[in-house]
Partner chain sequence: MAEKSYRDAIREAMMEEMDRDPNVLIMGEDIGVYEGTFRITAGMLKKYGPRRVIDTPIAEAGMVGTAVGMAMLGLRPIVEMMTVNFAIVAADQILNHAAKVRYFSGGQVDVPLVIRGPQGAGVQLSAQHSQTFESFYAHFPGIHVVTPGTPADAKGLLKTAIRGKDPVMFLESAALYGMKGEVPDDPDFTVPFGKSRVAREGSDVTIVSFSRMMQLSLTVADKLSKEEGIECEVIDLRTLRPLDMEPAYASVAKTHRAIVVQEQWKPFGAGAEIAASITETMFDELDAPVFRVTGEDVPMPYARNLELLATPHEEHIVRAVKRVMYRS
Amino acid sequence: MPKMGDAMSEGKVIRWYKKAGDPVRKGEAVLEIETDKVNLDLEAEADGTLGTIAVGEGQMAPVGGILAKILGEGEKADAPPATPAPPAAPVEEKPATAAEAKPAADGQSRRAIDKKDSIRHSTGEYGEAVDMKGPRTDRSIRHDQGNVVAMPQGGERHRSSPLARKMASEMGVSLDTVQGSGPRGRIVAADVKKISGGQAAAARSKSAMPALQQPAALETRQIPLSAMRRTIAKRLAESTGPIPHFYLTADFDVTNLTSVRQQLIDIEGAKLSVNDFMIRAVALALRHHPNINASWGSEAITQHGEIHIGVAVATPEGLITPVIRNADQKFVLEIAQEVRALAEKAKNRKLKPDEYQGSTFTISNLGAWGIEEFTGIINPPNSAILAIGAAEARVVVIDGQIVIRERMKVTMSCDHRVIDGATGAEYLRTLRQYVEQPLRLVV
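Hey, can I get that sequence as one chain, in the form predicted alone?
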């Protein structure tokens, strides 16, 4: 397993293009591996025959670990490791027959009855309890209308008028639910009509409610960590822990910048974003502030002699920062083309190590997602990262006049071991001049 970056400690085998016993030629792709940043093909280092494969597809291997051996003429492959015998299948216990289970069930029932000789049951929100120990001789049911309905005792027949019985049959009302208001509790037609009206209203209320659409069932699942996600977690922990962050926010007027951008698009027919201008502006401002274009070390602070801007790119597996090298020496159109090419390679995991390593300053732009303002986490060994929000039209006051201007907020996260507050503020003031006077970026 090759070492493809300073932070790489292991890699993952994605697929083998050859199988054991296949002939291979020097320079021929034998397998694909996944590192912390990219996927790449490993080529055979000599002619021969592929021997026993030591690391299967989907498995991890440490840097320097053996993936397979290429055998020369006359060499024999090592014996494959013995496969452990599968564990014996568990013996399935036969369920007890009904005859065997009955005595136990009977015993449990008797013990339960002896232990709980009385069971009390609540009838609802009103809290009346009915003793279930003996036969029930009297009970009551409360309805939504607040009526208490007397239930007949034992097999006692309801006292009701012939008209009430006819109405109850036609309306589908059970006389068990009707409280009689006539002499000696006799149910009359008015009682049935009252109960029927309440049930009809409840039915209408229920039918009037819109049917709720059942949401799709959610699924709990575990997503194995990719090499990229492991590296992101490790590096962010190294950043937010040891590096003392502080933050500076500024609000830039980008009205002129957006106008120049549109003019270049119309003239050149090129795809240009505000971010392309920001990359050049950041790089040019760093030329005036070498103490920002720096890295912390245990013995010294290094001020870099070149300006390489890392640009955060979102991929399905996580964040990666392709690097625009010597960004201060490139025009906006060059930067735009390079950013798009690197972003495409990043999303396909085709970046080479020198295309994502060695940045001296990083920018992250979430303006396309409508984010107005956020803070970034410093990407070691950089000493700062600039978080760029969305450019949007806002009402502002200029020279005592209320006007609408395009505004954009930026926040710089700084490593306080290298950058002091005033140092960072001076850099943002220089950056403002380049952003708000965009002709500086195109000449």
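Residue numbers count along the first chain shown, from 1. Definition used throughout: the rigid core is the maximal C-alpha set that superposes within 1.5 Å between two forms. These numbers come from a predicted model, not from an experiment. Compared with the form predicted together with the partner chain:
Superposed on the core, the two forms differ at Gly185: its CA moves 2 Å or more between these two forms. Superposition on the rigid core between these two forms places the CA atom of Thr375 less than 2 Å from its counterpart. Once both forms are overlaid on the rigid core, the distance between the two CA positions of Arg165 between these two forms is 2 angstroms or more.
The form predicted together with the partner chain is what I want next, because the block you gave corresponds to the form predicted alone; please supply it.
The following holds one chain only.
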């Protein structure tokens, strides 16, 4: 089990693509693991044959623990269990398996195992032949057996047609709210069309509410903590405990920004959100304030030489913050594309560690949910997080006149060990200049 991040101490085997005795090639995906943040395919490190699987599907292994061995040429395949276990069942503990699971202390112990295996072979229990007779665990076949397929724990996967997904994304409709009418609950274009009327209208006008779905019947149940949920809990508790938070709220005028955004959409035909502009604005403002782009340490405060913005993304399993690197050096359109690609990966739990680690500042935006303002909890080792509310038309007084302007509230949570009230306020003043004069963001 490889260590895929600083916080990782153990990982879970989601599924084996190969079974014992299968040939594997260097670089070929052999199994999928769940780490604290993402699901990853593990690739074979050498050509060979897959030996006994030590950690079955659904089981945990500590970092550094052995999952299986790849046997080189000449090394004998392990005999499979007498009755090959179904994929989700724990692997039977057999003496040989246990011995294999321990890292071979030296060449001698491995030779001893080999000898044992060759004796077994000579009695006619030829591994491959037995394996061929065992029940097939072909994943494509499992798929066709309807409801018996166990869902991976956590969020349930939507079955939906490609067209339905495309339409939903274009209309801004979440598939979570769509009831599928196709085979095995597949969401098809007609289902999206049915619901899109209401939702699209809701998206256009903040006052309109999305249609209320019939809630599921109440029941008491325990949801086992996923590795991701454990990590979120641990890290955020670590944050509010030792970090003295304070909060600064500002109300920005985003009338010009929304107008520039619309123009860019019209000209470029691109998908652009206010948030994409905010990522660039936050990054550019950080250039002026290296004391915000900083991390607390027991001996020193580190000011970072690069600006990497973490963007909080909600996934069915929980929060993750993919990172836009050097966001101060990227155009808004570039940022928009990158955010979209990373968010998609995050939703599929396919983010790689270097795609969600190393942020120097984080933003969280609940504007799309109609939240006016909120406070975020600092994502260590960042010193601040900016919580962005919804941009909406509000009545304000400018030069003694009552006018309607697009306004947006942001709240910065600061680590008081690194940032003082005035330092934070100065940063928000700079940020305001970028946000309220948005041409600075696009030139």
